[in-house]
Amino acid sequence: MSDPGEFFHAEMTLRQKLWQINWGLVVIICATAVIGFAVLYSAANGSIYPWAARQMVRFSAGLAIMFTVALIDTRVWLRYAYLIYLGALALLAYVDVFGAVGRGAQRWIDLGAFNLQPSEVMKVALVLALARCFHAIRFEEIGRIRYLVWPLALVAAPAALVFRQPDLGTATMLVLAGGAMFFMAGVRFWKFGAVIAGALAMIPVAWHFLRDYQKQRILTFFDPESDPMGAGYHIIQSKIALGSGGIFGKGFLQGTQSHLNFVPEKQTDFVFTLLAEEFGIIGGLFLLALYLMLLIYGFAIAMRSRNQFGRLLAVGVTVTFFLYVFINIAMVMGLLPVVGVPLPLVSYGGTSMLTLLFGFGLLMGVYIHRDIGVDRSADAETL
């Protein structure tokens, strides 16, 4: 017989729907938005335009995509979640042979009004698609390397096109994630170590396949100063921008490393260096609480979850969100060598802001049809 409870929320009215929005997720999602808005207005000196208006307007259209997706029930994400996928990889494969170059990378689509980023749309297309691939893979099969195949592909094909374009930073992140949602499914530890140990064997190798920029990166990383003006200007410059602001910062437009154009990229990776030298730690801090705060909620709702798709897809958007927040940051304080993953939902960028709210929409849709239950042989076809 079939859970009553079932039965309910598959039938659910789209007023009971909008009655299930976790809204206290919406609420700290809409606050650090603002955060990001405030810091884009100072970051400009001043004024809205031209970064905190356009972010305004993207975070707009985002917000109505993340509703319109939490809306929709998660078994039709599970049913179309290859399609998505492989229109993502189409999309990826069109940016290797004819996307827009910009920074000496080619991993942008001109829409004319926007740049499309492809392998932003990956992120959360590779969680669904791995997603629905684990969801059909009893928990006794998951011990057979033979099951591990495809998945495996799933993550292997982005992250080589990405890591062509070349975007080594995204390609990590295709891949990290890829590997929590293994680990989530129940992936034995001792495959992990087998993977890392080879991963570790072919960095000789793969030292070779790596651009110039991104050795110069790398070098730079442990010592910095041995190119102060060159590849490690902008982490010098982040270090001190970083410690000038103090415990409470210079204050509001006051952030003069930041508004006499020392570091770059002020309005995208190197945003928190901003927000910090004029909010000091207390802002960085408070900032990260909001952040955590996202990711307590992620993994709250991947617990209450009683299918497990929903389960996957929301612990893997949540370790998405986790990666943008940690390598940015980690990168800005010298932690890691620098790489373009921008801060979420303070960082300007159109792709980025649009992907992550699209995310937070399926991790909504999770929470709303949380008590469906599906089947895990079930034919998603079929649903």
Given for the second form:
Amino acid sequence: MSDPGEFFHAEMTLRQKLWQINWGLVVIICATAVIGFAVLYSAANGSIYPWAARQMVRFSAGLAIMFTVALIDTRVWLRYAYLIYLGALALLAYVDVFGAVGRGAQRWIDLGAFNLQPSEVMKVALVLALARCFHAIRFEEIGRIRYLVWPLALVAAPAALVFRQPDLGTATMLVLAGGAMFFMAGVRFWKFGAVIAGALAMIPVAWHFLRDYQKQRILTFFDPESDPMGAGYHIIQSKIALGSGGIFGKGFLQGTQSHLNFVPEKQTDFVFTLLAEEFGIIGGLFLLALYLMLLIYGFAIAMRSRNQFGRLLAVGVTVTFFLYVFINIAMVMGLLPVVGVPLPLVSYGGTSMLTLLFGFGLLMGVYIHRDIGVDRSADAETL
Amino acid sequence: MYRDRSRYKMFTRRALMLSGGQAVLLSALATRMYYLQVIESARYQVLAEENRINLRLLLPSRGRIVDRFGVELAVNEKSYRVVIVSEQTKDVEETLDKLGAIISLSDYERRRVRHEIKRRRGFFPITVRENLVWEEVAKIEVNAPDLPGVMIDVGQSRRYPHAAAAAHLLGYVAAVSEAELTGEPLLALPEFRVGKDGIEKVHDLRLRGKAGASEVEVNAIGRAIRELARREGQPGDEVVLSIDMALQKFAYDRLGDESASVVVMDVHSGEVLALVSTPSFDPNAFTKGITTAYWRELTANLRAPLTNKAVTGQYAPGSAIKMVVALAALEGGILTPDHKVFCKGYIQLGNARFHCWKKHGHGHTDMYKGIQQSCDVFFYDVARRTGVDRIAAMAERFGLGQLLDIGLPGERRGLIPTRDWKLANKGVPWQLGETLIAGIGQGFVLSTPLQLAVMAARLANGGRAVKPTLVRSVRRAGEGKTADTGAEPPDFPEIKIGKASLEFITGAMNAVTNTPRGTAYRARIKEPGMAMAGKTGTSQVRRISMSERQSGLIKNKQKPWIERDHAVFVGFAPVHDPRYAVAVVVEHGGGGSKVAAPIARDVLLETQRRDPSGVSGPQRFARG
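Mind giving me the form predicted in complex with the partner chain, seeing as the form predicted alone was just shown?
Entire complex below, previous chain first.
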């Protein structure tokens, strides 16, 4: 690149854009998804039904969405960022009022074909909205607290709604992803320190708002053996399955703990357990390596983008993706309490797959449009 | 563009920090993975196997108990129960309706089944009814297509084909009690039964066999997925008894309603051929869990149906001990058979008067007559001259007052008193009057029917210390068809009694039954070659007071049952070549000659007709 001050202001043709698609990223995404198909095939005792087949269909649809999103000009996402955010917020409010009650939490909207989880949509919408928000704030202004009120509200509103569902995992993810974007936007360190101190002080109050089963999960996390047949069961069984996999694993389709249903939710949140039981630490580290490459791509793309919106968007998507990976794997290994966070691209589940691929679409879009100059005002049609 | 440049620098810096933080967290995950899957892997592999593999014990079948001819005394019988597997039927209620039409289920049973179904997983078989008769099983099998989820489960239960006749001997099995749990996993199985009495108890460990095991892979909710390995158990050993069940049954029937016991044994080998105690109980009732009503009936009965009187009942032998007293005198060189005593119906010792059973006395009485007619005055005199310690020493040589180790629970020792014994146990010196009483088998003297049979056997076999045995062999199931006869009986030591003395005594016993004045003449065996010799005994349960004697003796029949005398008889047959010894004790039966002797006669006659030792026993003791 020549001078970072010079922007490439011309419109790109579709052909130019296709040329710019980051195929390496696509290959890693596909490889990860294929691991997912294999594990789901095993989870069904060697059958593509009921999970693997549907997952393939969803992934294909997701890929199409990813490419579409990637090819749409970054400025379009900038323009509609708040609108998308408001839409997602409305959906969240809707499930809060009318949402189908499933598993003790109001999380889904039944669309007939599939259940839509607005909290998943919000993960991307919040990243878009925050990226636009910080994009509009000048570098000097970031130091002033009054400029932080608006973005804080952007995070707080959905986090509160999701927390009310109650979905502790997603609420935490929204807050952490938002925090990462604040950090990248240049908010001073001491402010983070103050917020963290404040949050710690709030823990007793927050505890009061938790549902009994959530409290139980957190207590169980600290001492799973206290209730081996009850709340601690999932963590213990998951660790047994993982540990018994050893270095090389029990072999594809040979996992006993998962197949005999000792491991709960083996096709969704605990899918990593099945992978690690059958393929051992080799399989687990391989998947971790794929995730690591995706994260490196994410940061690399963020660094390459020459507009603040793109950078923040790329970092937001990458951090969200990281949070999925970390929370899920740490949870199944007993490092974090059990919260409902799927393993990205591998766990069976429609909405998270679409959310993630939508996010990767945005990431690729940032790369494709990395040299596009974007005005501070999204509405400025000076381009 | 300055601002953007510094912003970009800051962005780059912070991106490095953020990605660095993420890298640290990811390495934490990798470390955790290493900890779980490499360092702790062995432990988790064990836990995983424990999770997955369920060891199920396979019940071994309990060993049979058979008599000397291979007749089954305790066997295992297939028992059928009907179970329902709720997940295999669409409508449990409808299936229960249909099943109820076949074996008529009560409301209570249906409620219990419904309750169990709710409590258990769908694949778990719920017992609807146990111990089905074959007809019910057949009906259910025929209707199987209409009864989805209904199955017949086959188990084993202990059965005693002869029920009460050998109940005390065999004992019974029942569910394991809390106190019997030793940690042995077999004992924890609900279907497992242990021996609670008799041979079943004494030989329980051999009869049990060894449990097999089946390693079953189970899933998280306990459903068996497949069998991984199976180790067959070993059935329990078979116990062969010396009993002749037909004789046992005969004796049992002969005793009828009496509270009595009979022991028949081979005088040479010591093999017990019959060991009966009445009244008895049905051991089959314990196998399936005894009902409270039946248990109450058994325990409330004054005649103690649960007690094996043959080995645990202790009675004053009465006159049946007189041979031992006579031998003590003869062998001690105190007296000769010619010793004479004049019996006027009583003997005076200081202020006390000791009566003969015959009010007006036997007149001049020698030892032969004393045994033949059971003169008490004669034996008061013999006992007084001989002394209680000599009598006790002789009694012990005949097996009285000691454990004979027949191998049945609760065998009692009886009691043969001595001077030392009295001083040690009662704290007062021995009285001469007590010697007199002991001389006619009363007072402190106690013996079990088994001991009396052994005494008779030792008199009959020429003075060998034969010991009673009940078990011929314990062998692996399926080995050998019937009891083999190859084993030589043990060579019992002599008890060192002079031949002349012994022949004199057995001759006098012959006179008891086979001479017109003998006390058991009316109960003699008339069949040629089968004649029996013996001795009657009548043991008082309570002392007869002076006032009672003066006002005339009360007839035994008029007393309440519990106060009536015990009737005792010991004997052997055939007289010319003794082979079988018998002892009969009828509690509160009255006179030995009237009640016990006829029973002994019938039993000995049947024994000789069947000749169980002759059929299968060694012939080496046959003498010309």
